[in-house]
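So this first bit is one chain, no partners, the form predicted alone, shown in structure tokens.
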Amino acid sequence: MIPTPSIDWLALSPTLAPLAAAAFALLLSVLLPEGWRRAVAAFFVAAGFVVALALAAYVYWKSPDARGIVADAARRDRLAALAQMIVAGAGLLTVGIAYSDNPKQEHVGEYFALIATAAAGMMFMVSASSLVTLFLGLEWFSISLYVLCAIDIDLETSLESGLKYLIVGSFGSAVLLFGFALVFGATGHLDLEGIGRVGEGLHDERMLVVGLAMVLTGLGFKASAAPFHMWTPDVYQGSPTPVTAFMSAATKVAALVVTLRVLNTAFPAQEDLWTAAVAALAVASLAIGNLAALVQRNVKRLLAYSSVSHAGFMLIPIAAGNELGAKALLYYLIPYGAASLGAFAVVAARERELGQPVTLDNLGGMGWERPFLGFALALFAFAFIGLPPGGMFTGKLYAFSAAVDADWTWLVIVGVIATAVSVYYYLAIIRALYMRTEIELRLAPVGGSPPRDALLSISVALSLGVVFASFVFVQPLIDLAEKAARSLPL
């Protein structure tokens, strides 16, 4: 009899679930006639991540201790268990916003199940406990973005933003994985914990230091932090905007909980060194993401550097490298998840309405054209600032705590400028909402209504009760995020 490792099916069923409904989906896409297959394909894939949803809930009840499973290969624990949440969560409304989106999509089952597929890699790679692992579910769900982004044959930029995120996303892959295997080579582990065990007692640690960058910098890829931002602002502004979306808010939730996990258990002895490069790389996020958000015309691409700077918020937390900081980080995703697919929903619905590029001039005057979404877009710019009512103000008061605590007091100063030359740009897209100037009314549409678009709105709705929900409940998710910062060694 060949030795075969135990299963533990509802560790992985979060993953599978959406990787089962992506299958139906296109099956049924093959099966059905033309007419059904973007509802079919909607209803199974959005029903795949509300099983997701609740599965990975049952198991953050269900794993109060943290273990291995599949030859510890991966973990069952409440980090990656929350982690799962935000993702399944960011599906589900992606489902709501791109199902309007392009009604002449020849291959719309495929596109959703390509959502589906992606959000099943990231689930799979917040639980990675291994080097292996960890690789599979980034190129599992990069793969499906790199497609995502081309799929709409008819956008002229969207084949442009699919090969240049092909491109520069296979290079910090490349980097990622010469990485590992500089770390595999200064170990001899594959493993985290016993990288992290071999790292401590280490004489020469020369190899293992390059390797902890390579990593560093191919993670920094996927988080769109500077400066390895660069595709980032081309791929959002040129991918259809559901992609944009999707990427803006999973994608974060991945690359940042698996930085979490990979620097804090297999590089502790290295603490001092990774600590400050994390700073610096917040620095750069956040010097660069603001000032290049500063002359930005066209939403989307102000919105790219927008990601660009709250990775450097994000980091922040990373690099006070305490469990007040993996708490902050925890939280700090929900509401900015929320807030970024609910800024891309109105973009999405605006450039359905207008059937171009949305810039600060042609949004001229949608906030009394259209009440609820001008409404809705003006309020996440504030949350996106840091101001009441939205979640991201009890976040980054929690990040600049957690670097106040581990004595970083000056990346709390960097922060606090970096949110003052934020207002400006998040404040033109107000005025831009509510006060049309001479060219904004050149630019306004002419005649008929709106388009209706019921998904579209309640997507928009349940990311405003998200963005909401997390300033006005702030323990219970506190109390999640830190149960779940208990699966790291801190």
Second form
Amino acid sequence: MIPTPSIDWLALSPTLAPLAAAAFALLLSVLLPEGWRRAVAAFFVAAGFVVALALAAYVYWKSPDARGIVADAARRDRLAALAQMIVAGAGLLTVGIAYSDNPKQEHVGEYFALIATAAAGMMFMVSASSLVTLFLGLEWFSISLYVLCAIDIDLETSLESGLKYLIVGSFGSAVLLFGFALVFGATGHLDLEGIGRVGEGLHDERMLVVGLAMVLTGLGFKASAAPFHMWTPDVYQGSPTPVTAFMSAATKVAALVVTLRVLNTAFPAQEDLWTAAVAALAVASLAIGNLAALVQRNVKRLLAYSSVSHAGFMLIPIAAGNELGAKALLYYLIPYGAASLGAFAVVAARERELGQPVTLDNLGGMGWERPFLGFALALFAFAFIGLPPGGMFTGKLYAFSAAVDADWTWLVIVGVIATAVSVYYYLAIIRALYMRTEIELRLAPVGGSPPRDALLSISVALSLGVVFASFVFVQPLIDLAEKAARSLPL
Amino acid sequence: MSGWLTTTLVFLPIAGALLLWLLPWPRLWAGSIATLIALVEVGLWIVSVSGFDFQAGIQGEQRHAWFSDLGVSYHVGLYGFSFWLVGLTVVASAAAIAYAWWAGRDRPRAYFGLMLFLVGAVVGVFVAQDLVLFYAFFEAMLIPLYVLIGVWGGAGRTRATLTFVIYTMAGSLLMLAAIVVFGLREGTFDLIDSGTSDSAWIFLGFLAAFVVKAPVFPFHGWLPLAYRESPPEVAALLSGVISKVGAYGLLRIAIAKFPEPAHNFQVPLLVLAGVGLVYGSLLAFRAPDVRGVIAYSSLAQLGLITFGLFALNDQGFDGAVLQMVVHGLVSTTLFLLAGGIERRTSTGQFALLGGMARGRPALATMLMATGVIALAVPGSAAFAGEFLILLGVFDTGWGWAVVGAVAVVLAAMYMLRLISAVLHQSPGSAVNDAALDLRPAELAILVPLLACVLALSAWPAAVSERAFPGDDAARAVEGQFR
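Now show the form predicted in complex with its partner chain, given that the preceding structure was the form predicted alone.
Full complex below, order starting with the chain above.
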């Protein structure tokens, strides 16, 4: 008889809930008549996310002490639970955004099921505590996303973006895996804590350092941090917009939380090396993301570069390498994820209305024609700049505080300059929404029927709510983040 | 004065803005609701005068922890000088909003909501006693201003808004970096709990935001564009009220929190202020249009206020605060008058104007009275303010006072030129019989403003002796108003 480890089903349950929902969605899509599929699949997946959110919250509440589960393959701690809550929330909003998308009936079950499996993979990855499970989680959600990107087979760009993401993503995964192999070779351990223990005596061991560099590269691909961001604009632009929304919010959460965990758990002895490397990645992301965004006309592409620049902002607190930094990152992810989902949701609505890609030109006048969605997009743009009353203001304040605390004051100056540059292109969105002259508007394509998409509007309203509530109620969220950060050896 | 009154002064207009945006009011209601809220603000301020002890320190204080690990709280309260600036804000904005209501603006719900939001943010800046809260309100002013100018502005509004936002953001983001460093060093972001700092870098970070906002020469690149392209009542608020945010920041934070750097940078700042004063006056004298004159005179006046502040003595501080209030009221009146003139003639160019005094006694009286006060005729409140400021800088060095006195002469030149170009000379080609005298509604807005200025002319000590606890400005600033 093979000995099996005891399994903490409760700790795994947030991951299992969306998986179960995906199974229901797929099965029922086969059994039910065509007209029912969309509603049933979306309902089960949304329910799965609600259950996952509740379970993750319960696990968070019940896990004041971090501990390994399933033979130390994963960890049950508040860091994982908080990240799972954010991913589940993002998934839930995505279902609302995606509901009226992709009118073809034959794929609708898979569409929602894949969103659920991708989220489940992310939830698994953020709790992983060994290199094997970590890689498993990474591939699990990546493969789901490869398919999701390409799911709109009638759309040329969708196939292209799926293929691009597959190739570049596989390359990133390969680098990451190679890095894992080197780390394992140097330390003889697969679990993060074991690597950390052995790594203390191997500060300058060449194999370990090269492994660390490759691990950072691989995670940088997923977080779309420059210079590993090349796929981001193309994939974000080409994919169905709800998928882009989901990727921009949830993938960032997963990739950055895992980066935080891996670096602090497995490589505490090499902190001097990786803080400098992460700071370099942050500077590169801020510079490239913001400068490239300046010249974009396509709104999805613009937001893609903006997400690269925000990856830079979120790498600043990781580079700080202190508890304040961990808190700052976990807090920042909440308003950022909501604003990103909301902004792409408005783009999705405009896209459906016009039947063509959304550019700064055909966004013209939307602010007055579609008061709610236009107002929301304008507020998201102001929030992205970091203007109050949006939660990213407090997020930036915390990120900069963490950097100052770690004596990285120059990184704050870089962040400040990057913000000043970003003002230009975020205001371009607002200019397009509200400040077009009559002549410019006449050149813009005339809109079709106004969108009547209650679920999408609810998602946008919820995102707005999160963005502003996170500004007003900073203390409760920071408390959540602080307790989560304590599960790391900081 | 209770803390809730302070909070209400900040959040009543913001709540009003949300109400206007979210509920489907009929078009005609938006302006009246906004005017009503603005008048309630004035009423609240008048009510709070009775309970305000000008000789004491901070009052109307309210404090709630916002996020405690960094030591940030919602902390508001009023000193004598901030109390007067809040008064200026509510009075000037009530006039501006009422003017917009009377003039009529497209998309009134959006417009008046933004105006109210702006008022709340400005009041918030003046009452915030926590650096993060101060910064949040400081930045929150930018959103309504950007949209108000960008949507309802003149033909060159795109360039005007872009220049305005880039200048302002560049300054305020440097301030954000300075706030973070200052707050972490002090262990709190509270303006009252934190001590002073002698770091020149942090001082310069704060200074960047305030000299752009004021603006102080040579950071005024955004000013002519923004003041010319805005709707007149927005220009009135920009020049009358929002410029005072910069001056207030210099006094409350740059000087009070950084005594040593402020002292070290006294001479460079006096030079910049003096150059701005003379240069602004000369440009005002050469400006070809009504708004140009008022805009550049505003640059000059802010130079004068900075002069007073960086004299770093009693008379300087008292005079600067008095001048802030007086210039705020005068400038608001002038911009609203300019709006009235442009409305009648569709131009502000002097070449096309002239002879408007004939048959328009109310307009002529108003413009004459305001203009003469603006040029600081002896007996006016502006004279009292400028006199105190000159006295203050004379103590620092007689040369500064000479520069100031020269600029006072220049002020007479550009103001008289404005008055004569609009009112006197032969009628301009844009002035015809359809250009009516000021209407009763306009008078109802402008006369109270002028009455405030006249009241201050009769009793300037109301402000200058009630701006700082114990009427000892230098010691109050040195002791950080405790």
